[in-house]
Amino acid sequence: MRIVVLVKQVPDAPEPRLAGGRPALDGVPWVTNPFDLHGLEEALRIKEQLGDIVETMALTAGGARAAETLREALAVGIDRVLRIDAPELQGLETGLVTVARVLAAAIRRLGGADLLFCGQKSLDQQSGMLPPALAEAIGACFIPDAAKITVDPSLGRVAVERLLPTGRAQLRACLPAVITLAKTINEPRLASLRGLMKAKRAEIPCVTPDELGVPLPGASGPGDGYALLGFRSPPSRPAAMKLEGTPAEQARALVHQLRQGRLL
């Protein structure tokens, strides 16, 4: 049984700045997307439960610096990793359909996947649209927001407890499956010193989209109808109102403001 975890390196910019209609990322540190760490942890827990019948892998796309994200995966105990050498897939300019096609080709290169774990979202795009696009590309079912996962490899099935706005749903699906994980599903572990040293010495294999047979748009391949038109900052919010005085005076002032705003 093979579990592939998608990991992504994202800019660590709590307050992003714009320059020339694009995010200004000069000098911004890059980190592993925090939501993806839950995928690594869940893959490791399933392997600990089921034993050596499970092989875990981590997959990312990006430039040379993205290899550090894969080293983190190796340090916590992931068996194998692969980097798609395509910095443009790490940014915001490439359509999700194109990214999904390249990732699907890489997964086939790895030998396929019974389970594919993704974070709930990434800190840069936050669209949550890549996992379902990838499920379509590899012909797998898609289950979002998993809070608990139980795998039955003998039957080729997975049971998932999914978070809903009004409660939880119990689902069962046949493998292969693409699953996004809620933050509440687990607590990601820290790497051991031995794991860190082993990962530091490890060679990170990489492959290009052309080698995968999926040329990128703008090179020799067609686009997917996606065009990034630009960015804009959200509108500024008015300053908050602070009420002074005793609690009774504050209450009267609040009622007065609500009446002025025709809210009472």
The other form holds:
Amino acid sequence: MRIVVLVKQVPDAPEPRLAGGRPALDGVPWVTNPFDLHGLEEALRIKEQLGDIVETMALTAGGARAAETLREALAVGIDRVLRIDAPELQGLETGLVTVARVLAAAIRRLGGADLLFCGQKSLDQQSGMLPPALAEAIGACFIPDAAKITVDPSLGRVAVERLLPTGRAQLRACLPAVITLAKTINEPRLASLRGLMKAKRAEIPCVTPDELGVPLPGASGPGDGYALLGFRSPPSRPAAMKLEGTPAEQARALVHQLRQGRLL
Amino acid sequence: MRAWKRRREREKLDHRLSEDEITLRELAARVAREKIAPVAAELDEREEFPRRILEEIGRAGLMGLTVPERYGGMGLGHLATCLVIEELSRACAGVGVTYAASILGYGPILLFGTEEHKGTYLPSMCTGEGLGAFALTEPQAGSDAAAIRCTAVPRDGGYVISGTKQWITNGGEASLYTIIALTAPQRGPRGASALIVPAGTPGLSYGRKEKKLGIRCSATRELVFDECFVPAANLLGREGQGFIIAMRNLNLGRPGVAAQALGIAQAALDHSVRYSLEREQFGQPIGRFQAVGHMLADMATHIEAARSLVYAVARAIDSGDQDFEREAAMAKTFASDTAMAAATDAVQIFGGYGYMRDYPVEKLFRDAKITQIYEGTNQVQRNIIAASLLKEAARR
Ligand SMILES: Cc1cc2nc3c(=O)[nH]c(=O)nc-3n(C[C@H](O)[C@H](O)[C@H](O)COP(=O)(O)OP(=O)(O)OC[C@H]3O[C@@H](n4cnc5c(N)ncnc54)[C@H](O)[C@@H]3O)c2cc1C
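Now show the form predicted in complex with its partner chain, given that the preceding structure was the form predicted on its own.
Once more the chain from above appears, this time first in line as the rest of the complex follows.
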């Protein structure tokens, strides 16, 4: 049984500035999307439970720097990794349907997968749309927001508890399945020293979209109807105002302000 | 949401650390930041032993760093150990000493143990399940360790231990104790031997957990030996070697106490710098007042000097240097005096807020003091340094 965890390296810039119409990412640290760490943890736990019949893998698409994210996966104990060498799949230049198609081709190259774990969203784009697109591309079933996963390898299916605002839903899905994980599902472990040392020296295999037979739109490939036109900063917020004085004075000033703004 | 975020600090002097050493330090810093710092104040307040944190440290593979790989360790050296103790102590010196005291506990086995001792006792020390403790001090034998009275009388193919050990770090929590006791009381200090006493040995019991000024999450207890029998196989080295083993062990442990002090001092500086920028009086951040700025400058200067000394000694030990007693004493003394001074100034910089439990420097101030006292007081360290200087001069 193979579990593939999709991991993404993202810029850690809570409020990116724009420079020349693009986010200025110079000097910004790149980190593994924190939502994806839950996928790594869940895969490791399932392997710990079921033993060596489970193979865990981590897959990422990105430039050379993204190999660091795969090293983190190796360091916590993931068995194998693969990087799709395509930085243009990391940003917004490429439509999610294309990204999903390339990832699906890579998963086929790896020999397929029974379970695919994704984070709920990525820190940078926050669309949460890639997992369903990926499920579509590989013809897998899709379950969002899993709070508990129980695998029954002999039956080839998985039981999932989903968090709903009003409670929990119990679901069952056939494999293969793409599942996004709720943040509450587990607490991701830290890498061990031994794992870090081993990961640091590991070869990180990589393939290009062309090698996967899915050329990217643009130069060599067909268009996919998607184009990135530009970025805009949100309008700057008016300066905050601090009310001084005794609580009673502050309350009076607050009511006055709210009335002036016609909010009361 | 951003708890996972890594704040990469720029280390101006990298002390020529290797890539592996930096990886190790970053891992320890991460454990400290994510697992220790959030609970440090609470553990201190409740005087609660950091059992879960030790498990985390064990899972991270940071226990048993100096244990050879064939016994489950990492086969690393004293510099590696210092880097970890420093980072842990930056978040909580109580955790730092708990970690360091365990090393002191299994140290004699590493140094003088047989293959069988090592195979039996070391693997659990590397996982975080086992914990070590080293017991030398007694009520009337502190600095004057030769005044110990605890006896281990040879009998029936083993030793019967009677007496008490006082203020033993990890007492009651450890799985393994190495103790120094008199196997031949009539020979005085030359009749002392080192023995392994596993927790649970009949006749070994513990006093209450001491109430302390600082490092309050760490456990300090009395060990009471009442006709406690251990087999002859639990002897480390030979009979009569007890003080040689104890002194070798303590000398090797000194850079560790120094690293603990460094961690406390660095934390004091970190908090002070941040607060000096945030706190405004007379319409400007207090860091702009030269009197405050100079305190920061002195703290930072002493810390860098102490770090250089501590790392240099640890490196010398790792490279096989046998003659490091003087320098190890210097490192322990200088780093702990630096920690006390830095923590004192940190409280000063925080003013009244620094005196309150709600702010972290109050704990640093309480924690710093012990580093000048245990594992040989700084007075005793100065005695060692002076004696070594005079001995060397007399030899010329
Ligand atoms: C929290 C804590 C944890 C500890 N953990 C351990 C442990 O795990 N294992 C263990 O074996 N011990 C442990 N100890 C004991 C510790 O090592 C001793 O407290 C220390 O060695 C000093 O001994 P003392 O407290 O009896 O002080 P004393 O020896 O009574 O000293 C009192 C004062 O006299 C000074 N003095 C003494 N002799 C001289 C001298 N010759 N020249 C100049 N000044 C001198 C000292 O510097 C000090 O200022 C611990 C102690 C504490 C407080």
